[in-house]
Amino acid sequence: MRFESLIFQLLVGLSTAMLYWIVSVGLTFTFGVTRVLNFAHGSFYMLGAYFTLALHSLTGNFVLSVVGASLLVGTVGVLCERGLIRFSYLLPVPFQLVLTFGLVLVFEDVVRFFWGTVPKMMPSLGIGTVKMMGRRFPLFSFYLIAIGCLIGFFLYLLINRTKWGMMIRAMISDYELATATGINPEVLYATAFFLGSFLAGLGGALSLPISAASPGMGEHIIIYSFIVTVMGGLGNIKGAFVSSLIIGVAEGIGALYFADLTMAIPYLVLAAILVVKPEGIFGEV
């Protein structure tokens, strides 16, 4: 029975480690193109979740609004790399990090506003359960798993399959030469920018099925996303997903044995990680 419960933990692990892996990899991605640490990307996960209940309710349609509340996030990063942020890329990281602070500030009162402050819980979907070891387990979990498998796979052959992806390589490298051959790196930033705000507001929609939306809920995951980001190596989207799937196997796993430490397992876990490799799992691209 041991052994069963340890199964069932792994799977329960992995949804999870998928559901921050999706989050953390638009924060991964757009620091390792514009070098930019976006405390606002938690905000991005919020909206995501409100965005999607609004238009859950106007078409009844889960899948839809999924679809339609991330290339609304998608397209409210844009707007705020081309507003405000892309005015801080040579400015020092501290001014950085205040300024996207300040739209964490803003998203959370406009949240209120629109939603109040109240938890929001999304309307039964009927996905159902599967028994397993004895016990049901959720069909959206291994729906989840699959989802973040095929956004690993398409980021692949997205970065080293298009000549977007080729670009954003090259800047990456090699910043002056990129821009000496033609790239223009305001539009690849602004390109990046929706990116990592769709996949932010992507994982914020998924998480409804699990979880309430509330005002705060961006605080939580944006501290796990920094986790992740550092602890795979800053702008590494292999490192991201390694350290993911580490985190939440970690989570599922410590539950079992460790109830009363769940909440510190994802910091010993990164202190652990850190002594041995400072500069992260596969280090800094």
The other form holds:
Amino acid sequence: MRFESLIFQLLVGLSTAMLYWIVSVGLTFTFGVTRVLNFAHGSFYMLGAYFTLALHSLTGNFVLSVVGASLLVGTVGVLCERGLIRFSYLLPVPFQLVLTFGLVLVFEDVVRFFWGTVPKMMPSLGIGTVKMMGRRFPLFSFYLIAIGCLIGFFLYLLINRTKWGMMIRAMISDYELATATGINPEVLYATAFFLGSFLAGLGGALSLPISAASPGMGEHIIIYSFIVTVMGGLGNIKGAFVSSLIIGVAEGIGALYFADLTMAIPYLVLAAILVVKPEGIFGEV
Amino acid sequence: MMPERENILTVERLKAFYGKSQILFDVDLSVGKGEIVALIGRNGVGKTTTLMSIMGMVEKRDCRILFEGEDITERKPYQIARMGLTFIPDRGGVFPNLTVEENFALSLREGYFTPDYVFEHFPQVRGLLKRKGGQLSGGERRLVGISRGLLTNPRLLVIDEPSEGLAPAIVREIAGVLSHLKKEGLSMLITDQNLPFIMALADRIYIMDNGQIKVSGSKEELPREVIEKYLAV
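Could you please show the structure of the form predicted together with the partner chain, as a counterpart to the form predicted on its own just displayed?
Shown next: the complete complex, the earlier chain at its head.
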């Protein structure tokens, strides 16, 4: 049975990897564009989950709720960026960290106020399972893997094949020249923040069929996102994809062999990789 | 006195600051329509800061900058750029992680200068289209940077140190390109330290030292030894 367990855990690992990827690519992307490491990114993940719950109880349609919640979170992200974060772009990094950490506290209390502290489960979606090698594997995990890959493809097109993506890349590579070319950086900051927060919200929404929503869920995911982001190279999208896969799969497989160490695995992997490549797998962007 | 001609750019009493330290002290200069004006001086005298102040990239106080009669003193860099004031920084003015083609696509604005114009007059650019800006040689980067600037269809081209770090043959080539553009009627403000290059191109010269304009005049009326004095290290 050893081999089947391995495949099973590999799939589990891949599907959690996709969740890490969806969230952390949002974080690394907004960092790449704005140079602000947004602690509140985890809060956006949490909001994505709670908004989905709320919309689902209203509409009863999961897909619609996920999309609606992600768009809402994207909007919250832009409001935070335009209302607060943009004033910190020229300030030293500690100010940015304190500011976005303040947002974490605010959002956590907002969630506690409206939804309480008790974790909230999504009602069963009835997505079901597939039978594989004598075991039942949740179909949703396959969906998650597919969605993760689709997002990767979509981001690739967005960044490499659109005018907006071209402007983003131009601004990252030479800010001064970009403004001297007539590019309005404020618009790019705001839209980049929308996209990043949207992805965080989407990740939170997609986590619901797997785990309950709770006010602390943002902290858990932001740590993982930081690990992935640092490991792949700050601002590096390809890096985020590869390190999400490494972390997710290492956790999945690791649970099989070192069950007691599961919690420590991401940190150990991160440490090992940073020893070899201090700038992250693909380097900072 | 110079004969009165319409100015495309007028800078009055420009005072620029980096944080608390003042870099420029009451810089006055103007560029006439169709003119090439050179701002010369040693490294660190404030040439680049002057250009960046005009582009709205540096903090300035108590001064006025007019571009085609409009006050642009308080405008943001991207707004100034969209008015047709195109700045080519000394790094070459090419986005390193974009292909040359993308560099062009990003800059293209409707007008007289089209990609076809660029390929016709600077044929070697065509062969560089698929390359990334960061993979170009110094001379190629200059040429692509100027082409990119042209595609914005500028009213005024502001070029920082166009000859810097280039081999003499390439400097002559760039001078040829710029004098061709002058014949097209394009106004330019350039900084440089290469005297033959300046003498071949500029109509008028401003000499800077310590953040101030020390001497100015047409290249015919400025004594050579004065220019050399301010350029000597």
